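Only one chain comes next, encoded as structure tokens, the form predicted alone.
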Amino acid sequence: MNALPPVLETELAELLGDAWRTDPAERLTYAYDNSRREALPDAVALPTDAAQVLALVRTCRRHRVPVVARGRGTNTTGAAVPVAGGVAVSFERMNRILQIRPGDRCAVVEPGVLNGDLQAALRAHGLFWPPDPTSAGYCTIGGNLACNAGGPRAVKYGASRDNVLALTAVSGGGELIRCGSATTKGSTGYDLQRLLVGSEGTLALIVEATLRLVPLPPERRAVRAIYRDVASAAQAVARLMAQPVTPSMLEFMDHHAVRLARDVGGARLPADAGALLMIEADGDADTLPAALAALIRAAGGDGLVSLDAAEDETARAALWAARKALSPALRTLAPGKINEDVVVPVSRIPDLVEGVQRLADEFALPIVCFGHAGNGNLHVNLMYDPADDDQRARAQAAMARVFALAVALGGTLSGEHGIGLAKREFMPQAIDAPTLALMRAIKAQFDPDGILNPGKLLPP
């Protein structure tokens, strides 16, 4: 049964018209995200402008009704699941690219714009927005900002937080706030736009974003380096990141990932491959050869089994085939997967992978590691059968130990997926009590009645 106060239903139905949905089938569509968690909202709102969002939040605050923002639900941590009911606010109708300003290298967009659609529009201007998560074709800019999404290009160009200039948002207190400016330099008060990025809709609902753009590199070249073991690959990562040329991508696959890509995915990889690095450089025709040569020199050294360089785009795509074959191949190990993205200092990658494999042996479950080596951000994929109660319990216990391992190695719980529900209880391991108290105080300032995405990010 719908638990909303009748007066709130009347007000929001008048405000939103057919963009106010209470039918159970409609509500179910917005009850889950890519974490496979599910909780039914009491209603769904599809606002079309900032004024509607402002009025909606003010109305919900008066009645103490939760408000949960969502993009396309690609998040894997349960951050968009309305666990406390209330109103799920989908920004799918706020999907306009308001401005593209090549001279200022910025774009102004609404939160429902798809990352892929923005990139397509920018391409005509010779520009791009650096965040490129796996779901770029169908995730939204608002969702990218909410979770500080990154992707392979983050090693050179930064994640979402590094590529936002200004935000307009509606706080939980029902105020329209404007943070930052459309300039790449500024020193005027607190850096609130960067605070909102990664806050998972717990502080404010973003209704407009001014994004920092980067010129598209004229050319890209890829190198695939195969090593006898993880330690050799990790030492190569350290060398690659220590020399002056920053790779535009630096991706890692452990020996389990390499075996899957070869034996199941059909990628052409040698039998003695113990780890793999995918390295890319970008730039113009004059500087790219020297940059690529520097990366190849750094990738060499003890433990290198083979190194293949792509001379053109076709060869580049062929080298990336091993990485693209991995995700489908994972499904052959088990029907269920816990995919968490812990991050450690680059020098501790061998310790992380070694520790994870010890946990795989201890809990008798396959665990596969791959990800963004240049940032120390690895995706730990724990495979299990959700229908098997014992496997499910072992999987949860193993992942808790993975989080503890990452923190012990000087890392933290997430590099780009965020916290949501999945990692909330582990926050005290990564953040000390005084800092958590300060975070709660910030939350209370932005959202005095606690209506924005309750139950997420901060532990009780």
Contents of the next structure:
Protein chains: 2
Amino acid sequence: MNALPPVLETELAELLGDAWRTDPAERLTYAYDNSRREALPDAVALPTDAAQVLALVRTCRRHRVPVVARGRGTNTTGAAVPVAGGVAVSFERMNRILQIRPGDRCAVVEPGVLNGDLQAALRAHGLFWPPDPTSAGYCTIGGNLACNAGGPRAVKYGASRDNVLALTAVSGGGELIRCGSATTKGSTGYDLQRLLVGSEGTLALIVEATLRLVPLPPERRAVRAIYRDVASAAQAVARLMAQPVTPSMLEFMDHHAVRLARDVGGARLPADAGALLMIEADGDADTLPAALAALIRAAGGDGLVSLDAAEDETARAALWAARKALSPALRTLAPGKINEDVVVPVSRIPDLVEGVQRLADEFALPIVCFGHAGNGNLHVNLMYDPADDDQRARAQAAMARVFALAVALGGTLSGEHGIGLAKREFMPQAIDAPTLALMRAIKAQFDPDGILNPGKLLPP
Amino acid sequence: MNALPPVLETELAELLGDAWRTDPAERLTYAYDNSRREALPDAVALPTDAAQVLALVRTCRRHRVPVVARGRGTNTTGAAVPVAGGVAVSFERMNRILQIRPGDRCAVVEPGVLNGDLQAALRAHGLFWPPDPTSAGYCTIGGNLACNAGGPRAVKYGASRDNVLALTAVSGGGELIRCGSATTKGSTGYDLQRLLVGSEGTLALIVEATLRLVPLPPERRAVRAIYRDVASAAQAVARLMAQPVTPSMLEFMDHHAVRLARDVGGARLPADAGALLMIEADGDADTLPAALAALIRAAGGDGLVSLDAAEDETARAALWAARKALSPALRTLAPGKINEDVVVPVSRIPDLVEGVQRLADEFALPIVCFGHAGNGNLHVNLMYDPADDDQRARAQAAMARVFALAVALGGTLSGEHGIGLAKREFMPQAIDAPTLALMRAIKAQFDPDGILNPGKLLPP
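We have the form predicted alone; now please give the form predicted together with a further copy of the same chain.
Then the entire complex follows, led off by the chain already shown.
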């Protein structure tokens, strides 16, 4: 049973053949994302080329049927959940790497290519695409672009938006648009490709992406710096970001995260560890020692408890063990977790962590902060029991205050996860009314009938 | 005499006091830009704060009077020329550096700050803002943002759009909008700040910019590599861009440019020099030697005639002498010059230079190519006598073919100068109709009555 007009079903079944699915069991697979929200689409389309996507959007527009683009559903915001029903468009069959052009430092891909598969193909050419979300092995380039995915490497190499040169997309109006060119500079009209990045499928469906590539540094070295307290670690972050050698990763763990990794996760960390930084440099054998020395100098200073440098990949893995031990250890605090990725100016990290701890006390719920310190992009993990109505309500109320805090500190709601369903009600806190009105007006130009991913990103 | 409604004149004279100018001699100062086009504005406004800009735009909108934002008029496209009359808004009095925040690697500035003044202020903090157009000493940040200015450093550090975090602007609708935040990552709604960069004052007037800063490398070293021919130099460019050490500058001169610099400019260059690369690395004393060695390795190869490394700043200046000798020498070829800044994928540089030489032969006019090779962003200088009608017509026809060539090679019309008046008729060659239609639709949302810089960027 579904709510689609029969004539649309007939047209799309004919267009797509076996790539058109209406069986409820199959639709269920495309009903959720990693936000654990769920809503059944009325049908699923698995297009194989841009022409099918174009025909599909035109047909859906004619019938005012929602179209929800989908990578592999690893996002945490509900952005891929078809809350208004309609057609879920999964790009799993548009997964070809069309070109790798080392001399131009770019690759042309379909949106369904997995991030990890692209990186593997690029490795042979000594290149990589910077975005490296934790889910890299099983998330898609299209999904990365939709939410402007980042990851630890973004501190040196930028996030998705910083690493896209050109996009071909199908607008909600049913037009094929080509934005940008395969060049690293451009001043030819309005920059629509960066506008599409982070728009979560609400403006257009990306059918081809030309990505900016970066030469792969042959080596990397990790340093783990342990500090007495969060303030000392945050000051070290500011020092690290103010000197010329930009770290290739700069990850932060607050005192709760450190304690969890040590006491629950079994990581070998000293008892007086109040905060931790994982710092990496990359380069070649000629440049790496000097780069690492510069980072170690900047990491030093008041409040540093210990500093360990890894001499090889095995030692590096051992240092990262504390960070890896963290996620499983979190679950011992409570069965439920709200993980939001607010971002603040780097200098405000201490205020954010301190403010979050005040909220943890006020709402009597554990909150653990860790994440991409070099970008001021912290993952705030609010732990609660979803079966407990009172805890659930407190968790929601506390998270609303976390967002307000990030905005008050000159930051914003999301650094790399996006808005989706999870944060759209908070958008008016972060973005003032005239600017939001312009965003709505732009949405209406790309998608005049509002069929693309309705209910996401922009507040009701 | 001017065409403004008397009631608007009264309102704006009252709002702006001595910052409202209608004297013809004063207006003349704001009539032109470096494109040598000229059109008299009906009045000139010199606002001192955002509130004045807001009131001015609202008043002009009510009377449907054009508003043309202006930095210092150094742009080459006519983008600052008020071809439809109206009010020229010069930001020369909004020239304050509001904040320099080293820990956050950002600065907050008014649009009228000179690029060179900002760099001087940042130097004390060991920071810089990457865009470095030739006119840096006397062009404004607002102007840089309006045309997405780049410069030689863009190859490593990006152009204006890559180095803006947040903008406050007054839309053509007369609303104050705030886009982005002072953070290096963000995924909170549509990216309007990067959309405004390069929009040449057709969407909104920027009244405040939060700029991304980069730590200033303490040292730099230059290498001059001379090649037998353009193809060898272009292959070296591809090799240089494919290895991990990105040069901080990578400038190219074709054989005409080399010959001019040598025979007319007096630069010491060998007789068999067929093309030249100026290559720079930056860093500190620890990392620079290895970086330079990597670049020298990549510069080597088939066709290399000679390679000179500068050991100090004096030697560096001597190597750059050939490049500096070029611009004055160009004028000996012909009194008139059309300088366009097409961009192509790096691997297509040889095809561009070769194609341009075919056009030079076909149209019997000298064309000299040089520029930012690492971005594929070449300045194509077409020399002619403007007093000769036939030459002028041939120059225009040849330049149209240069644009067509750049687009055919997968590039586009402009890398860093923008479109303005000069290239807008070529926009349909570079951007297809549905995409152009969306650009127009977006323009209409920001500027419903079309008062902002009418006649620029978008084709008629």
